[in-house]
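Read the single chain below, which is given as structure tokens and is the form predicted alone.
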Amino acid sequence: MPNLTIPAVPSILNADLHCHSVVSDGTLTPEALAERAKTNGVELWSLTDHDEVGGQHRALAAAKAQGMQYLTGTEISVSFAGETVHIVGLGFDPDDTDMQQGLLATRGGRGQRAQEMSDGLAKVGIKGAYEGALKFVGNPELISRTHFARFLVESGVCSETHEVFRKYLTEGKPGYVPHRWASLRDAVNWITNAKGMAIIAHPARYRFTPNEEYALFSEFKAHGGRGVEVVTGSHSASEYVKYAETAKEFGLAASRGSDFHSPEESRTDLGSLPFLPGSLTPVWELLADRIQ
């Protein structure tokens, strides 16, 4: 990969390297996402469906048709210190067998988890949640809390999906069921062995103590992780600053992505984020030879 001191791609770039399609829990096709990204001024794009690379070839073709540059992407669910942490992979070979098999195993527990979530909701009077959630699922292997949230909004239990999560789908609520995901080591290894870069997604979302967060970044770096999302849809302006400093502290490159899922649900649209702070090394400088 290019030397960190020789930028191969401009730092000021409208890059959106985190979003989701119907292949996981988004509501738009890869083609519709590409069109929306282009309309919003995105120059470098990545589709990062949860634990899945099945939409990558479609996304690349759609990006090329729109005249955008593209990096392959995924977002892997990881269990760390009792929390679910997400690791974004960028610039990897989507046909890598070990990665595909690892992601398949990670997806495997979602069906049983979904049935248990439905049982928990039934106990508080919300019947048929599993069948209702399935109506919103493009890929049954990836049924998730988001699909249950959409069903509860459709059925009038809540007015919007964020309300559903607060009342029913977070720890201690009737529809919450934990799941054991991949290990941090495995996720980073799948990505790096497929010639990609591993990145900690939206770090401000995790409910870690300062010591636990330090352990996450330390272990991630030790396993070969190389980046962190600094500017992302769920971060505040003060969190941009905090994680810019964290990136410098750990010697990590910085990423930027909206985490867009749906025009109706997402608070941040594709391509609408501020640019990365100029003092950081953007991930795309280190992935220049992987951009298509």
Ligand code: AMP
Given for the second form:
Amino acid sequence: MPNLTIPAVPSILNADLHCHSVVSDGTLTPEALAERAKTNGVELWSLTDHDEVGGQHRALAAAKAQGMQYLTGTEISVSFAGETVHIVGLGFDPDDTDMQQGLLATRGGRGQRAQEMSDGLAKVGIKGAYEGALKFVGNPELISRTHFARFLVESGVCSETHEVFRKYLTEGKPGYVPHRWASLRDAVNWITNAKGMAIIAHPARYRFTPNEEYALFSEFKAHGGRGVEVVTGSHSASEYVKYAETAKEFGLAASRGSDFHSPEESRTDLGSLPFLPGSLTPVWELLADRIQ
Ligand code: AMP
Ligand code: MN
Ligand code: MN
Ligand code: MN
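Moving on from the form predicted alone, kindly provide the form predicted together with this ligand as a structure.
Next comes the full complex, and the chain you just saw is listed first.
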């Protein structure tokens, strides 16, 4: 029997099913995140490092040591309609070799992209950004824009990471390099074939027209995707309402996660979000037999 202590009203579970460790672009170890999550009252936790499952066994052990329930997690980078979309996977087998191969391929090219980002920054007078960003990298396969942002803050170019993204790391800015990530179909299939659930991360963050957003949700659903983040650190209160409606329209379960990266940088702490609206089916209800 699975180790379940889900309360009678499942929507009010303090579940935090989205955050990052040093295995991707967070600043805390899986163990430190587990401790922080527990301190903040999290009952069901998932570590969802970008394109990587290397921290999953540590995170599970840390969750158990803290007395929290755990779902395996990852956040896969996908290219869709000219935009990068993130697909969270929960409750999959972290040792599934097809999924591991797919994530390895998705991570590939980050090193080359980082060199090109550094070249772009050099052209506007910011020297040594590749080496500078590397100092912040915990996993050499996962150099990300976040690590560049930390270097530009450290070197005094900007005062905080959001400013770096705005001025240097988003489309049209000197350190931005377009990149081809996984396909939506592959990402959903890797997760689903490894017995997990695919979930559209923070849908309000994508700059889609209504037609493109409709296409994302329809194709996601057609590939076997089953959930959407409704309450996330990336959404405003009105976006909770909007995507609660979208979840109902497409028959998707709803997820909740802070997207916590760092005590210094993140605006939303682990376990601190409002509960899911009671009218939605929480993803953890459908993943009950995958909870550890
Ligand atoms: P990458 O996968 O290298 O393209 O980096 C994407 C990561 O950059 C996201 O997962 C966030 O952690 C971070 N990020 C993206 N946009 C912003 C922003 N506007 N402010 C701060 N961090 C951001
Ligand atoms: Mn990130
Ligand atoms: Mn994301
Ligand atoms: Mn994230």
